[in-house]
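One chain comes next, on its own, written out as structure tokens in the form predicted alone.
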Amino acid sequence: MIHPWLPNLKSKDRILSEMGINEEKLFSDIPHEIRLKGELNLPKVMSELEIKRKLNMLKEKNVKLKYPPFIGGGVCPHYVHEAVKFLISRSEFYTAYTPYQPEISQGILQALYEYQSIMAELLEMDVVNSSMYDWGSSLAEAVLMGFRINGRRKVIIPELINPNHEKVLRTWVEPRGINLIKVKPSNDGTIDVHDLLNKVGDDISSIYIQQPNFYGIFEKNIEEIVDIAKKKRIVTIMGVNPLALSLIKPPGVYDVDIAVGEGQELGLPLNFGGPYMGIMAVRWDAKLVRQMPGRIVGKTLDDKKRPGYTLILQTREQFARREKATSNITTNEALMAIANAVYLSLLGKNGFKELGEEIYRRSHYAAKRFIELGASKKFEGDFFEEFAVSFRKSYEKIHNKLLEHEIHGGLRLNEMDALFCVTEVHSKEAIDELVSIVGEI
């Protein structure tokens, strides 16, 4: 009997016959050199019980860590309150995909409107959309916005950009003929403004600033960089770690055109491969707002003067012809955005500031302990949450020793350097043991 859901290879010839094509025609778009030759080397068929046993056996091979990992690289562990998990698990949020008749789901629209409002206040930007996929996709869309606005094909990015964001950016924009130009860092790890000035011209579309950068270093010349860009009518894009905004000026204060960032820091656990949450906001300018991808929820009144919520400015995307659309983003990370809103609401203004201060203190305490041990910071600039350390010994040897003690160290950068992430979930006991074991090597 043919199963209605599972693949039915025995019916392949009949299906092809019904379609009026053969197998060669079906795969004609795939070059011969990359087609699979022969059969896949798959394990024998297993029952559900056997699969569970197999997965549990594989799971037991994982190293059981004593403390949250010290590896970061743009994604760091944070404590997520149970209330966040409980509220986003409610069926109103958890099961409802972004509806294609959105106005019948007023609850979800209001929740996303609240996310937009909270994020606009945090960033001090005027218009926030209801999320992108992640920081990298937000950055890529921001660069494409700049290209659509001024038609220029060169973009300046910092050399110390998050390399994962850079990969996404290159994948999205280089096929469109947009070239990325890197500006080198100063000795303290911030953007070298003199090098930037040498590379700025009338053909630059946008300038990207990451605050703090991949090595956790706070950029200090943002006003000057934005001023340089505006004189050349260059679109300014600022990527921010939202938790760092508890201590530093938000992008709106600098009058940047577009702000992007990662919502993982705000109530989302570490997930291998996501889902994460891309933040995107623009200042109030029709040229920017009309080019903004993603979904924007607006508040209005119905015919009985009752408040209601609706998606606005949608004509640009899947509702337009593909080639006419400003973006082909057709969905968002609604559940993750709602988690951000719940997380920030629970923390409140004072709690948010206290959290940022605690992360700053703990990460600086860890860096100080490493320096006392004889290591050195890779860059001298002030930092938040993450910092790069240069050791006098092979970091691979250090890392393996830490794993023997069930501690996951930092992100290996090269033979002697590593990037460490320290947040509120890393206790003084954990930091002291980390440094102590490194000192034994």
The other form holds:
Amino acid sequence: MIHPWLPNLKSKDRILSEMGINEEKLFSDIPHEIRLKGELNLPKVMSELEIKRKLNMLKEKNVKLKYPPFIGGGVCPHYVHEAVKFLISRSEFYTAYTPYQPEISQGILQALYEYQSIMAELLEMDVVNSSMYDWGSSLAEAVLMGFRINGRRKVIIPELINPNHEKVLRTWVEPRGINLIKVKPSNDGTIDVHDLLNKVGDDISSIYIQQPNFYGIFEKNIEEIVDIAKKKRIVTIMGVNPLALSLIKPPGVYDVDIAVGEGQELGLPLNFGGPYMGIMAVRWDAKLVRQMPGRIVGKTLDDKKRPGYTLILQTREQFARREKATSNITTNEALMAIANAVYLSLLGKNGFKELGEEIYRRSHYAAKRFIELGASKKFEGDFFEEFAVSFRKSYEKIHNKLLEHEIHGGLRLNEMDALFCVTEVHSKEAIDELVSIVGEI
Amino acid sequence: MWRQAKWDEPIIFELNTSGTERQGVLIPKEEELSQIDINLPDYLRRNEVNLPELTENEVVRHFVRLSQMSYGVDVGMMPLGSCTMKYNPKIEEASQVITEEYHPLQDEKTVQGTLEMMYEIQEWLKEVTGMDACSLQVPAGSAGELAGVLMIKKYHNETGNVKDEMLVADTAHGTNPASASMAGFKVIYIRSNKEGLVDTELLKATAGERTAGFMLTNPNTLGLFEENIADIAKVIHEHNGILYYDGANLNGILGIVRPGDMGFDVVHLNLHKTFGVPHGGGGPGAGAICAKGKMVDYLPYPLIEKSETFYAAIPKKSIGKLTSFHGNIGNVARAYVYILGLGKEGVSQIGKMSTLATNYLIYALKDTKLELMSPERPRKHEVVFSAKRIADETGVTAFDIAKALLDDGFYAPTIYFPPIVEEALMIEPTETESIETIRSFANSLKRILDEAYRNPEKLRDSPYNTAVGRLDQARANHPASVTPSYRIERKRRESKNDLILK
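Following the display of the form predicted alone, present the structure of the form predicted in complex with the partner chain.
Okay, now the whole complex, with that chain kicking things off.
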């Protein structure tokens, strides 16, 4: 056999004879009883051309949609600029490993430091790590941080938390004996502070606020909630859609302890579930920074006093602390963090604001059109990007009708309700077509 | 002589010194919707975000320069032990046509092709591991480990076993004890014997009623195959424990022996190691978590199953989800292409060829002062040398040797791991490095070892040919100087008081 990815196949015998051994010697320590008998049941070797044909055949089995899907639920379709794709495809970045050797990895370290720095400005928080897996797992790690800090085992979460994040949270923290307590929404869809007050006690470890919440609605009583938490020494965690921060106040303004979020909305494709990009930041407080999981890049000087970058505070990490580490995380989403940095640098101050405004307008336009049809909004609060609509017919029926027109509608919430996501990739024309088909049913 | 690019590249916030507005992209706008008011109340409204203001050219040039001061497998050999830095075939990128534009919550009937890919790779991973089912939910190896220990925990809870101890070999990756501890287990280390293998007598004496499981990688981090694996499995199973396979080192035995046939009950795979997915400067990776027999019901969901169509299923007693959606499917698709490109013929050769590469490197270094535990035993995917003798005789440490290798245009091996080897240099060449490259790496290492005896001072100041020299780690980590963001740099500049992390 000859194969382009296996350079020594044909020289194997020569190499073995140079070493003066036979191949069996290399495996003499593997007992025969457990060795694989027969050949692996895998497909036959394929050339590039055949692989491409196979991939195209699979793509053909997916439904070709006329517009990007009107579906969110924590990750949304967005336009990714060619420069973002181009830069994260640079071989030196995408085939690199974690920069354990900083002298030869300055570029990637600086790029990650710039991600941390840009994200710090976006969040108005001082310390950002260089990525977690996604929003849900960032949240789970934040709750575990809270537990390590105060040892308490009850956590308050809003009822309108993203259910996909809640599932992750439960998987990670419930086996540690941590209980989640839900606080109800008010009529406008925001956290009911009275209900929260009834549930807050000295046994609460952390309080989680999602901004905007699962239905895209802006929380309004964050200052008050943080105040209540601080009096009881409860760790405050705020989850944010980073794109909404183009219009609304960032977590740093509220002085929360930990911020988490999803970087997918800043220059990443949908990827059918990942790679995504878990954002995590903490206040400038040693207690929080020392408990933070993940890698952090810092700036320092080299032996000639030139500025340089390196991984810092590594005594928190698994390879140094083993079972006493803050987390087991090793492989993270570094390249996606660089994509976030490139994306935000391209948009810049003005473009970022314009994008936020455009998404706000388009999503409000779509919601207004649905209401004109006789549908109603589930909650009255103001929203960003995503909104929940109650129809007077079965949403399943609406969904299937839309699919007949090669349009993928929103996320079905229950019998009559759906959650729609409208971004800059959905033109007015697309929105009009969506609404008019729904109107025909 | 190799030289790395050395740009004096300012931080992106300081590239535009003109103070004028610039922008790298245009935002699409619907003129007709511009009259929609954005009336956010004061308590919500934000006026400005401090972001760079640059043209597309400035952003591109900046990051291209940064890339030139980075080092990936496409630049040269990265012999990082336990990281399996193999070449990432470019055709893998073609796989993105079945992942990139698809939303994970899309109606299943609209993504049958992508689900079929997931189903097929699940089947292939079952085949190469010898397990009964695989879930693609985990985005990385350590997340796979966490899933695995949570499965073990739930299994014991549901069967009424009171078991709170997780056994871990002292040669294990740091992630093993960290994962066990995240699931709330007490970690008990099993010391290795003089040969560098699990001490089975010690294991028998330690395993007991409270043993929930044993986390093991085979071949271990010394590159040695645990030949007593059948006995080890027997001991653990006798105590109703679960044997967990850390798949980080699978590359050395792929196609030769399977974890399922060795007696392992739960297995995680690092698709970014064994199955050629690029590492992205630390991530994203992709993983799989596989199980056998009674453990299948506990796997995280979704599992992709097939009836008339492909659909996402939830195992009966599933521990839940490790990430918000399906897992890192973009990277799973890259691994899918990697397996297609090798086929059964190629996959069967990986263990053989990576083992050959490692042992050839050992052969090429046999006359040096690097020392090897159990030198008579063949290595598999990797080898751990000790530079202790060199350090004792010359003062040149494993750290110095690693830095000197950078000057020859090689990335350095993993150093000071596993902790049971003093002055450890952990080297994994992988099957994708040609014999010429391995020889040239060995020659570099030999030259450095000679130099250690002739001119140790010079090595202690290396590297010289990289973008910067050795970095001041004390300054980087000191509470008064630690700088994790530009925001802190700026605050330090503006404030008269020192900004101390306390």
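Numbering follows the first chain given and starts at 1. These figures come from a predicted structure and were not determined experimentally. The term rigid core refers to the maximal set of C-alpha atoms that superpose within 1.5 Å between the two forms.
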Practice problem: Inspect the rigid-core superposition and answer whether the C-alpha of Gly374 shifts by 2 angstroms or more between these two forms. | Solution: no
Quiz prompt | Core fit, then Ser11 C-alpha moves 2 Å or more between these two forms | solution = yes
Practice problem: Verify the C-alpha shift of Lys25 between these two forms: is it 2 Å or more after superposing the core? | Solution: yes
